[in-house]
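Given as structure tokens, the chain that follows is alone and in the form predicted alone.
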Amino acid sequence: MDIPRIFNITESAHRIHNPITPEKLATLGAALRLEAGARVLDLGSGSGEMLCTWARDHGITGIGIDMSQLYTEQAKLRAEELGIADQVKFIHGDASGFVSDEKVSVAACVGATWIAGGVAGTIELLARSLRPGGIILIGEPYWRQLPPTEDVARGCLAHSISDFLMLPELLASFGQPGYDVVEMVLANQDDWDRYEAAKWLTMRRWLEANLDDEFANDVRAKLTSEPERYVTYTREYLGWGVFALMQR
């Protein structure tokens, strides 16, 4: 079980696999008013930066599940590096359908709502692990400006314009299953740059070290095309944010 190899290559040097900076991740933790001992579940936990830094800064405990074996190992190493390995646990596995045995104060899926078929399904899944009065965290893209054509949407790596909503519509959609939006932290274009542009140097270094790899042509093609694609489409049209929800 693993994610496609291209992501394990392009994001191998990332600590955060979304367009959110360490500073904004810290802002989010502070905004949620996390208390020591609070239990956090993170579905699609990546390299574990959210759980690890919140365990260090706020004394939370938690569990993260991710399909990438590489990212899961990186998360375990990060926990050891920060001295909080006894507070967090990382599992290499499929987060789809995962429900915590112990109810949590915060149930999160930050940037991986595909695990339950989209935002609505992911909220429903996370709610099954949540204690009464707890907080659900959803990380999700939205349109900064509506793409004028379907080709532009595909340039943002969406299948179609209908894949994402404008920000007001996204926030309104959280109310349909009966949730209040109680906090949000949004990425700006600089945050997107740090997430996307960091991949380019990683790809270049990988190519220099793996010229004879059977995957080298794919990585070379991606490195050649990605900078222009990103600044033409994603940077201009696509937003991203983390939204905190509480049931009404």
Ligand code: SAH
Contents of the next structure:
Amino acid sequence: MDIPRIFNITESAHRIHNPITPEKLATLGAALRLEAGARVLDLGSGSGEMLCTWARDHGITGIGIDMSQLYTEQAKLRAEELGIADQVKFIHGDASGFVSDEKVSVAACVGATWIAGGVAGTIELLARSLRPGGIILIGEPYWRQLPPTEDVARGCLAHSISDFLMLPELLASFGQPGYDVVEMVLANQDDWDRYEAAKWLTMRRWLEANLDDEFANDVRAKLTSEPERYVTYTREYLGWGVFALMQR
Ligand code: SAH
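For comparison with the form predicted alone, kindly provide the form predicted together with the named molecule.
Whole complex next, starting from this chain.
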């Protein structure tokens, strides 16, 4: 079981697989007023940077589940490196449908809401692991500017304009299932660059080391087209944020 190989290539050097910087991840951890010993669940935990740094900085304990074997390995190494391996557990597996045995104070899905069919389904799934009064974290894109055409939405690698909402509508949508938005940290365009532009050097280095790989043509084509596609579309039209929710 694994994610498509292209992501394991293009994001192999990323610690954070989203347009949020280490500084903003730290801001978010502080904003949530985490208490030492609090349990945090992270579905689609990637390379584990959120749980590992919050374990170091706030003394939380965490469970992360991710479908990428590579990222899960990197998460375990990061936990060792930060000296908090006894506080966090990283599981390689499918997070869709995952409910933790023990209730958690924070249940997160940061940039992987497709695991439960979208934002609403993911909130429902996370709520099943949450203690009363706990916080749900959702990381999700939104339109900074509404794409004028479906072609522009596809340029952002969305299937259609209806994949995402504008920020006010996204916040309003959290109210439907009865949640208050109690905090948020948003990415700006420079933060997007750290996520997207970092893939280009990784691809370039990978190509130099893997010329004969069956994927080399795909990666070459992507490296050639991605910088222009990204600045034309994603960087202009797509926002991203992490939203903290509490049940009303
Ligand atoms: N939250 C992390 C990773 C976000 S990228 C971070 O912010 O760094 C999305 C992640 O979802 C990837 O790590 C990918 O491997 C993972 N993923 C995709 N489908 C999944 C599934 N069905 N179950 C668990 N993880 C999944």
